[in-house]
Each structure stands twice: as structure tokens, then as C-alpha cells.
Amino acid sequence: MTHFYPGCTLSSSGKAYSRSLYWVFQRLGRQIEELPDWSCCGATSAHALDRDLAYALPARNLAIAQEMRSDLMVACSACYHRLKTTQQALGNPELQKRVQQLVDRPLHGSLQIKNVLEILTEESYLERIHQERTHELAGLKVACYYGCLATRIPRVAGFDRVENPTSMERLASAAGANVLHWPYKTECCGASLSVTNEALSLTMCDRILQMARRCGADLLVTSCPFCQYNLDWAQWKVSQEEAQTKAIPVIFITQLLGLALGGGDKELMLSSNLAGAEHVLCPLARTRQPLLVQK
């Protein structure tokens, strides 16, 4: 059994990520269960306000997972960043003592925190995705976008290369998509600047989207709910004010895998996008061509 920490976003604006994630793991035969009584980890701003409390928020969830004697799978890049950073920081005995008093739960014992990409790129899953895909995605040109948090965790060994990660590319290739090589896969989308400085966030998102267009992408694929929201919202925001180039759908990697494995809009929430889904994703979900498997 693997317990899953959804975090606040996958329970709200990232519901498409959550639904498609559960569907894909069920399709691949892996049982996952939501971490009981989980709470907000404090991403993305708690660490700028109070150091000990900022560690206590994710530490509470780590303590629950330790009590369950289970590994912890995390999908949101910001949550993953905070949980891994906290686990590393709690190696300091003085900090651990202070945080444990705040959490009022034991904070000892081994626990593996795994990014959803780390699990899906296990060789057995890559092989199953490739062998069990039922619908053709070969004509779909995909640019994989990681954002700046998933692989950049100071003093913590990551699951992928920092500046040139490849886990989503391997998954998209296993799904049968045409994976593009492009230079902005770890550029920052602005994160919470979309709330505090909208103009700057729109500029940062536009640079990423323009590069994806120049590289010929039909869609962007990400594993970060904040990145997905910002890039999707930026295109919708601009479309309200001026005519623009055709929007590029920004979807989650689990939605892409779900498409290849036979899922439709109901299972994967493909029509939940603000921009671009109507001319790329929805028709693809309705008229997916069966994969011709050579015997």
C-alpha cells in the first residue's frame, strides 16, 4: 500500500490531476490510498513567515505517514518540495525537538517520500504503459514542462536531473506521443506571482508559451498543479483582452497517460481546461484512433 498526499491544490483547482492520477494507477494495478487526516503543508509561503511553524505543517503529515508505516507519494511539486525539505531539516536534533513539540506527534522513523514521476517511471510501469496503451498518440507533439520546484531542492538528492530532467519525456514516449526537445522545461512560470503581481506572471508565462509554439508543440504536459493553472490561466486571460495565437492546452502527465490507456473526458476531466482543450483534447478524447498492434 502506498499512501498519497494530495495537498490543497489537488483537492480544489487541480481536481483533474487527482482524478486522472487515481484512474491511471487503478488501470496499472497499483493500490493507492489518501493519507488520512492530512493537512496543508504550508506551500508556497509559510516558510517566509515563521521557520519552526513552516516545518511543523509538513512535519505533521510526515508523522501521520510514519504511523501508517507507509511510503508517501506526492504529486504537487510545491508540496513535494516542502515535505522533502522538512524531512532533511529534521535531521537537526534541536529543530526536530522544537517541531515535535508543535506537532505533538513522534517524528522519528524511516519514511520514503516519492514524487509521482519517480513512481511512474519505474521500469515495470514504463513497460506496462508501452505494452497496454490502446489508443494512438503518435501525431501528438508534446513539450514536457517541469517548472522550477520539482527537481530543485537545495541539499536534497532529487529523483531526476536538476536542469535537464527526463522522467516526463520517458513517460510521454511510453504513451506513444511525439516528444519535443525544448529549452524552457525548467523555467519559472511565476508561481504565486499570479496573485501578487499579475503583469509579471503573465510575462513569465508568455515566454514559456511562445517558446512552446516556436518548437511546434500541440500541448504542454506538466506534473505541477500551480504550473498547469498559471499557464492555462495566462492564455485564458490574454484571450479575454485581445486576439491571440491558438491556445496550447496545458495538461497533467496523468491525463496524457490516461488518454493512451483508453480513458476519456469523464475519467480524465479533459474539458476542465480554460484554454485550448476544445480544439485539441476534446476531439482527441472523442475520436481516439485504436492502436494497431502488430502481432
Contents of the next structure:
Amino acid sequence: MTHFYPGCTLSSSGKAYSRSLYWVFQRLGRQIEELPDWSCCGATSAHALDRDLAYALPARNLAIAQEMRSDLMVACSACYHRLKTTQQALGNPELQKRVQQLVDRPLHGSLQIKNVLEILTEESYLERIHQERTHELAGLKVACYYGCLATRIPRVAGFDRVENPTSMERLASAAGANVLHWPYKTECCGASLSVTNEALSLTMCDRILQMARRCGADLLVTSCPFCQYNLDWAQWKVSQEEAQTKAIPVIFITQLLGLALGGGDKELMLSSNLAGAEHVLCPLARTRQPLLVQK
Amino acid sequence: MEAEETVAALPHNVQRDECAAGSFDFIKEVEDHSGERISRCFQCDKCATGCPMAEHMVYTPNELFRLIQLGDQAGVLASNTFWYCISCYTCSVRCPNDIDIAHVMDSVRELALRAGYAPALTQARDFHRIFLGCVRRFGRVSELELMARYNLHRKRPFQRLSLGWTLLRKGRLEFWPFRRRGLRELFKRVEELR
Ligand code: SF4
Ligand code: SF4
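Show the form predicted together with the partner chain, please, because up to now only the form predicted alone has appeared in this conversation.
Below is the whole assembly, all chains and molecules, this chain first.
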């Protein structure tokens, strides 16, 4: 049994991620169930200020899953990072005892924590995506962007290579997109600064976006809700102040897969893109149901 | 050779002889708190080379580690390095001595706050506190609540209104994504253990 740990971001600014993810999995024949009574993993803030909270908040969710003898599927890179790190740290018996006391639930046994990309790149899904495509993405030049957290977990064997991951490239090509190779796929976008230090965050996004533009990307695809929000917000922000060249829409990998599998705006929420995705996606839409609902 | 030069080039006016006579208490404190072996660092500079924030840091990560080894507690805790660290973990996965550097940054930040040092980035500390307050009360974070509280705290209630409006219009804000109960008991137990 595997339960889905959505995390807080996926119910607000990353809603398009969870909506498209649920739809894509359903389309591939898998029903997704949310982890009951899940709570925030404390991402970025807990570990920044308090070591005990940094472990206790994710551990509470691990305990729930363990009680149900369930594995976890995680989409958000930050949640994934915290849950994995905590599980690894709890290997230390002293820490495990301390955290168990804080969580007030038994922490034992092992469970697997899997990233959505890890599950989707399992051979059967890759094949099914390829076979069940209903809509062409040909001509769409896609750069995959992982950001920093998805693959960088110290001392944990990850699902992909640390410095040069390729799972999204495999998925995007299975979906029929034209995959670009570019150098900045694991550069940090500075999302944790987008509230407290806008200027710095904008500079970091700009570097990444410029490189994507120079490499000829039509679209950036990511699996991290913070990266999606930050890179999208950065382009929206610039467009408020100056006329800029057309935005490079940043969409979730599940939205891209959904496009190939025939999803429309209702299923994929493509119109939730802040910087706008019409100029890239509407040409695809000639033969299909409304891809984007103009708001 | 390299290491010698890096140490000599420390931007801080640490007298090396002075520190050599200094104590090991501080490195022990940091190692105990983080569980990481900072004494292993041999100044290869890999962490600083890949750090996206290095240009904003008074001491790059390797320099900070050298100061920890030398026992310069005040110099370390008053620095801005761990405030500018954005936890991208680039350094941690590249360190040839398997030191989780990003985790050490968290530890040093915690020690600095505990010892009463003023944060180099007050907004960052405040943001994290407000964030954790939301988790305590509701168990989950509503971005709407988080932003509203942060803006109020900064006494700029009308900041980012157009962003908020755009997010709302595009269906990217949720009004009530909370659990019914917060995590008050868990937070209390954490505080009691401190
Ligand atoms: S990468 Fe590791 S060993 Fe090299 S300077 Fe940084 S902390 Fe020291
Ligand atoms: S985790 Fe912090 S110190 Fe390490 S590379 Fe990233 S910003 Fe620099």
C-alpha cells in the first residue's frame, strides 16, 4: 500500500501539481489515496531554527504511515527532502528515542518514501505513457528543471543521479516532447528567498531563465512546487514592471504528461500559470478540447 | 599548499597563534549539536566553489569551518554565513569528507540565536517563526495566512496585494486547508525538552 503525502504547498500555490498528478495517475490506472491526518513537514523553517522540530514534524507523518503499514509517495521536493532526511537520521537510536518521545507515537519499522518521479519512471509507467499518448507534443522544446532539493539528500541513495538527473527527460520524451539538454537543471532558484529577499531571488531566477532561453527552450518543466512558483512569479513580477520578451512558461511534469494524455484545462489547471502559458500551449490546442480557460 | 593559503587569506583578523592556543570547546559544541565531524574539513574549498550564496557571505562555508576549528566562537556566531545559506545542499553532497555542511549551517544558526546574537537577516528569522506559528496552530500552513501574518508583522499590510489578487484569480490560494487540530502538544513537548 502506498499513500500520497501532498504537503501544504500542493493545496494552494501548487494546486495545479496535485490536480494534474491525480488525473495522470487515474488515467494510468492507479487510484491515489492521501495520507490521513497528515501534517506540515516544517520544510525550510523548522530545520532553520530548531533541530528537534526539524525531525519531529516529518516523523509524525512517518509514524502515521508506519501505523498503516503503508509506503509514501511524495511530490514536493522540499517535503521529500525532509522526510527522507528524517528517516535517515532516525537510524541513530538515540535520536530515534528522543523524537519518538516528541511525536508520542511509536517510530519503528521501515517504510519506503518514493518521489513521484521515481514512481513514474518505473518501466511500466514509461511504456504506458508512451503508448497511451493521444495528443502530439512534437515540436515543443522542453528543458527539465529539477532544482536543488529533489536529488541532493546527503547519505541517502536517491532515485536519480545527483549532479545530472534524467528522470524527467525520460518522462518528457516518453510523452513525445523534444527534450533539450541544458546546463542549469539543478541550479538553486532561491525560492526560500522569494518572500524575505525578493531582489536576490529574482537575480537567481533570471540566471536560470536566461540560460533556458539561450538554449532555445519553449517550456520549463519541473517537479518542485517551490521552483515552479518562484520561476513563474519572477517572470510575472518582471512583466508588471517592464515589457519583457515572452515568458518561458514553467509547468509541472504531470501537466506535461497530462497534455500528452489528452487532459484539458479542467484536469491540468494550465491557466493557473502566473506568467501565462497561452503563447506556447495554444498552438497545441487546435485539435482538442479547451486547453486554457482565459481568465 | 592550498590549505595554507586559504587559512592565511581568512578575511577575519584572527591571529592564528592566538587561536591555536584557544580551546576546543566550541568545535565540540558544534559537532555535538550537529552530529557532523567538522574536524575532518581539510579546506578543499569545494563547498564554497559551488555555493550560490558565497558572494554574499562574509566567510564562505570553508572559511567558517576553519574558524570553528580555530575556536573563534564570537567570529562564527556573529557572521552572516548561515543566514545567507539557503539550504540548497550543493555543498553537502559534494564534500569529499562527507560533512553535511548545510546541516551544520542550521546548527550554527540555532546556537547563534540561543546565544543571543542578532541575526544578519532579521526578516528570515521572523519569517521562519511566523511559519512555525502557523504549523503550531493549524498543523498545516495556509499560504494566505502566512503572507498576511508576515505582512502585518512587517507593518506593510498592503504589500503584494496585486500578487495576492492574481494568485486568487488563478485559483492558487486556498482559504481553509487546515487540520482541525493544530500541533500544540507536539510543540509543547519540543519546548519542554529544550
Ligand atoms: S567541501 Fe568539505 S572538506 Fe572541502 S572545504 Fe568544504 S567542508 Fe571542508
Ligand atoms: S547549502 Fe548553504 S552553504 Fe551549502 S551551497 Fe547551498 S547556500 Fe551554500
